[in-house]
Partner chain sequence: MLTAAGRRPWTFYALAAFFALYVAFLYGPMICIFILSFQGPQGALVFPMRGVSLHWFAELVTQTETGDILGAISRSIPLAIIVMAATVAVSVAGGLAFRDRFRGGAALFYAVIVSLVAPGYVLGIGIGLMFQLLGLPAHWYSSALGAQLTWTLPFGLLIMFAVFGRFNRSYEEAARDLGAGAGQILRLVVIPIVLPGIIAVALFGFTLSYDEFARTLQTSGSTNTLPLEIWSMTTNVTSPVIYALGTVTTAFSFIVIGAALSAIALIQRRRYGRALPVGRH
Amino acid sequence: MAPLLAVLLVFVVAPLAFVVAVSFFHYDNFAIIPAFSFENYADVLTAHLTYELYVTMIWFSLLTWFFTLIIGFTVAYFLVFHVRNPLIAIGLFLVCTVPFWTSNVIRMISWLPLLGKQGLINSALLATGVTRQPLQFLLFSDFSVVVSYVHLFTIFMIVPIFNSMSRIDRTLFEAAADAGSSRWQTLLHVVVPLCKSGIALGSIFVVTLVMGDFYVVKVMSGGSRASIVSAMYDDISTLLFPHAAANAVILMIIVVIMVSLILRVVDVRKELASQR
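Structure block, one chain, which must be in the form predicted alone:
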């Protein structure tokens, strides 16, 4: 385990320790002064903008988690239980990963010509007479931000759920049918409990990715929204490194709490051990 521990110490523990140390430093006229002061945390925690940004990002995280869970679970269920040929199922699963062969920025920007006032969706709605005016909420709004998040991060929900579902013993479905369970009852009482580990892992991926986002909120909201990381970027661009470091430590604590809540609901180790 020594090589792994060495890598973790160099690339994980040391940078985090450095950020925590800098968060207590003092800065004056863009000069960083080594010290031990809580003024950076006081500035961050007493600012109304901080709470507004965290509430916004947590709200986006919850919405993205909900929609990615619905879509990810449905896609994984179809691939595992409705595609009879394993090769075709694996092929379709790989198709889901094709968009990740391109940059996240390109995939995000691809929504602009679709959701804009003169975009394909509004043009189709106007042409069919569904609406008389272009829908304003489609672009540069919370709606477009959530759509982009769901598009970017759904695959992170599909993969762990697909992995959990593929381990389910098919004889359990026969036993459930013999016991008189309907398809919905089998889904709720057999499939979902046995996929809790995949759901938990997918939830951790999605929540951490949304909370650590930098560019989606800024671009897809038209600048009307901001993220925690974008606030850190603004601090760094003005050489306020201790203030940015304090914000980073607070964000890390918030994300750790959110992940801990997920792991408290689902014991991933126990669930994975029970599936072996």
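Please read all numbers here as calculations on a predicted model, not as lab measurements. Only the largest set of C-alpha atoms that superpose within 1.5 Å between the two forms is called the rigid core. Positions refer to the first chain, counted from 1. Compared with the form predicted in complex with its partner chain:
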The other form holds:
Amino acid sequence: MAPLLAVLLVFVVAPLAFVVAVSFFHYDNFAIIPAFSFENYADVLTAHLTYELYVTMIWFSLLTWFFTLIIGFTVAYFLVFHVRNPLIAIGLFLVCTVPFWTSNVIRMISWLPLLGKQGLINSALLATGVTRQPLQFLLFSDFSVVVSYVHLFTIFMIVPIFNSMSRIDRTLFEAAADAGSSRWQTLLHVVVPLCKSGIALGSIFVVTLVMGDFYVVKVMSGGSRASIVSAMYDDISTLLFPHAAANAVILMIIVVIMVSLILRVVDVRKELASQR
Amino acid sequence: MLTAAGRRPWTFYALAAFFALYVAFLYGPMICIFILSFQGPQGALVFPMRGVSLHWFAELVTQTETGDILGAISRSIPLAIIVMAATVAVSVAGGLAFRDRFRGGAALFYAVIVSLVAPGYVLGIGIGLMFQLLGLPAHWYSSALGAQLTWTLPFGLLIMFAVFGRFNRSYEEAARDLGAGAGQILRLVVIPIVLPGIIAVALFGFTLSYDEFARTLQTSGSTNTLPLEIWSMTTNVTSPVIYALGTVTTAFSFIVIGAALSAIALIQRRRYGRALPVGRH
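Output the form predicted in complex with its partner chain next; the form predicted alone has already been displayed.
Entire complex below, previous chain first.
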């Protein structure tokens, strides 16, 4: 436990304290100067760009959350309730998880040859005569950004939902059927409520990952969009550390609010405790 | 789920089709770049293939148009091994400690969660700033190592929680009754029982470090790790050489994943014979 405490203190708690401290510093072109001023926050909060970035990223995280939830829930449902052989279920589950252990940057750029103007999808559409012109919106657009997010992050929904579903007592299905419940009603009134903690955990992962994203927006939007974090990166490349730090603190606050909203809907700790 | 007659309901086929589509969505793009990395020397970033060659792999090694890829690999692999070892050691120790309630346990747990969900780049900035303000030089083996642990440790701990949640403590008591010391109990009883979980933690430690980007960006000092190198290539390399690099690094990841999963499967098979392990992990 002592080594865990040491790592967390030195590399999580202390750095976050440094970010908060530096967010109050002054800076000039050459250095950052210790101070206690709200100037950086005023700069960040009065910039029109800031609101644009937050609205964009919250919108992206909602879209990603929606699609990863639908896909993740369906995939987990299939694996838990429809695959009879547990060895095959574990095998298929691993098929879903293996990409998680490979490079996200590579997985992201692997969309380029598919979605581009001369990419595979457009070539296929032109060849079959479905469209006359290549579809421009496929790449370097909000569409390609969301596709990449869903591609990268659905696994974070599948695993916790899979976990919750595995603990559901199968006799509940019989009970529901005996009580005259349709398949759809059983899903809505039995399965979904029992998966609440898994859904909440997955949602927390997806939302925080999108809000903290750096490279997907930058590459997949073709530079037309920026993320909150890529704006910080630009600040830091020009040595505006205190400005970036103030932005980081605001981002952390927004993320904490989003996570607590999710936790308000689902009390994850109570749910987890009751299932033990 | 089966109907009374034992036949599969129509929903099985609908969901199976959905699952197949998801797997295609997951692997399709990757397979595309694997194929494209074998483009002929005149080939472009998109289909069609103009011949088949190993040209872009050769380009990768000779590095005429790319950066210091071999250097980046020579840093990323040792870093991943160090992170893996540290993640295993700290997660096992942490998992053991969290079996009992202790003062500050809840606070420590919250710190783990913060470490997991805090935006990686923000932690990276914090660590970078801390090293800068304390006058410490940033290196891949110091600041970046710590930064990556903030990503791998939460996963390692969550896995160990799950493993120790199913661990029967009477084995330890039995060993103690037979006169085993604390070290012996750990080495001869606990570690062998939780070994599959430890291998899983090692897999997460290695691969998450090897592919880590956001936390490493501001903390690796003047030299790049492999993901940072790949990132800089996405902005200035416009040839299939980047696909070749993607193929090589993904193949390497697959070897590591395959080795870890086979080791776990082998242990399970030895333990349960041919019978199926009932518990999930």
